[in-house]
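The chain below stands alone, shown as structure tokens; this is the form predicted on its own.
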Amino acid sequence: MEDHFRSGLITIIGRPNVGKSTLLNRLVGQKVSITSRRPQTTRHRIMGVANKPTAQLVYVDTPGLHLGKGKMINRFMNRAATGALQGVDCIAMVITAKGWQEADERVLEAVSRQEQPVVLVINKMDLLKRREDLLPLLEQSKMRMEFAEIIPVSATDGTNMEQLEKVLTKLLPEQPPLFPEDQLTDRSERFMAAEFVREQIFRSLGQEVPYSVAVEIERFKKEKKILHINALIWVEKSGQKAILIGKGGDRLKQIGTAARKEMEVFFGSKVNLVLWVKVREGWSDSEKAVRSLGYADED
């Protein structure tokens, strides 16, 4: 161990579709949170463990806060953003290069009611045509909280990330590693393979079905180097349903095959995939299904 290693736990915090989960991706150096382009795709909070010389920075996502109270699953990944503020070291609150909006200022508001410093990120800065369009953007920023830095980066291409991480580590006390070296999540190997399911999901249908889905695995075992995953996937509507199997079954073995190669990287192991649509009425406002599909855990 060397003089002054430094460890500790950093909140990744945002509106919905900011970028958090590739944020928290790119800065682990591996995939831990799944992504899309649509908002409120996270929905746990889900820790990344990065490993340096010096440092084992200990990230967490955040489903984003939004406003309004909506269904029950709404209300509990609200309380899980909200809920990781506590006990951390520092705060990484995350913004778009596109400026501040609404939502934004609901995040402020959460986070500068805690004592931790608050590093301001601001994403998505290849989006800009010129750097120089960041500064009004910067001198906004600076006058809304006293932020211990504000950082813009590219979590998309990784611009500024290295200074990012140097600027998150400083704040980190000195400690030993609060987990072990080998160990990238806090989350078990049947919530990835749910989640592994749940992104392409997103990624593959329209704009409703997929904030009315929620996967259950139902087998995770492994036999003969074959790694055999049984899951079982539920919908509000029969409608629903027919959309996700999609004419012929076509769209679920589509999701299935890209979920299996998503598997067989972060496993390292050739993966049986079985997949089943069933219906579920209103499953995510109400709170005894929520709580039965696990997004209760955190609460």
Ligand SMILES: Nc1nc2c(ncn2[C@@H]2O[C@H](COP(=O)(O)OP(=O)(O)O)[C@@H](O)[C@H]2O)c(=O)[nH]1
The other form holds:
Amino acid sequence: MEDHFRSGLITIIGRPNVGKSTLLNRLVGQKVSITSRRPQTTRHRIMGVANKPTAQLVYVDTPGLHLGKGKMINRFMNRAATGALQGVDCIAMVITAKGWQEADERVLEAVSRQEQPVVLVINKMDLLKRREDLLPLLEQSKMRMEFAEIIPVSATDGTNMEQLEKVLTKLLPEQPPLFPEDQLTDRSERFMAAEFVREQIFRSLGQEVPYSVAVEIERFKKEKKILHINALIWVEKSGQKAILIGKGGDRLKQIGTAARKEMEVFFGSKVNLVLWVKVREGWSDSEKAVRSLGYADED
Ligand SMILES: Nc1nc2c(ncn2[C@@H]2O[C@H](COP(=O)(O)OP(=O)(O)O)[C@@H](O)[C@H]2O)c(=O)[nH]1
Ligand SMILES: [Mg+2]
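Structure of the form predicted in complex with the named molecule, please, following the form predicted on its own?
Whole complex next, starting from this chain.
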């Protein structure tokens, strides 16, 4: 039934750490957006394409919307998130089963100004002891705005994913696919490589360092079936460099091994990854540096 094929863009939005990127990866069936326990892991807008027999769903992952303006990098992230609400077919707003928080209300304000239908996704329902605990949350949510649908899910164990896909598909226009079937994401291979390094840094380090880290790919070249990738990790202080490298280079080695494994899955090739750490003071608050590291406005 070629003429009933549906496709379109779905923005996934929500406060930091509700599981937006985990959800996107689950829906796409492969990791295209990096995740970690730390807020602000996602810095860019990134698309992930899911192909179904009768539909193509293109999800747009966004950095979490945060309160306040803060540093330049935060302003870029907020702009990337709100910009991703323009021109899409529907919006999936994500909260967690723990209930509405102040920061969720801010996101609600932003989406309620939009004209597109909004599906409320209540994620992390695996954390609930009893399913009945969801009922009051469903009631409270219904009163907040007229959602097209409210769907509890678990992005980590996959609960209710088909139902979510079904609901979202119905909200998309009838039209041919937007992307070729073999394209998973709108991002370049270099971008993905940098993201896989950044993901491991976020996962391996404590509080301070991750937010002042940026990754630049200096070399990305396939030679004799091996993908050679050189990545430069920018930090803001020499103390951070020392932490990142670790005792005898242990931490950097561990980051490199984990990132290489993710890359080998994504690129379907053996990877030789070389990491360097360099200090560049105040990059996250300098517009020029933020831009040169790839955080330009994205529309
Ligand atoms: N228990 C549980 N944890 C989840 C679920 N989805 C995401 N997480 C965790 O929540 C954290 C933040 O996830 P992430 O996708 O990076 O959130 P984002 O900032 O909204 O993109 C990670 O530690 C995820 O493993 C879920 O359904 N259940
Ligand atoms: Mg994310």
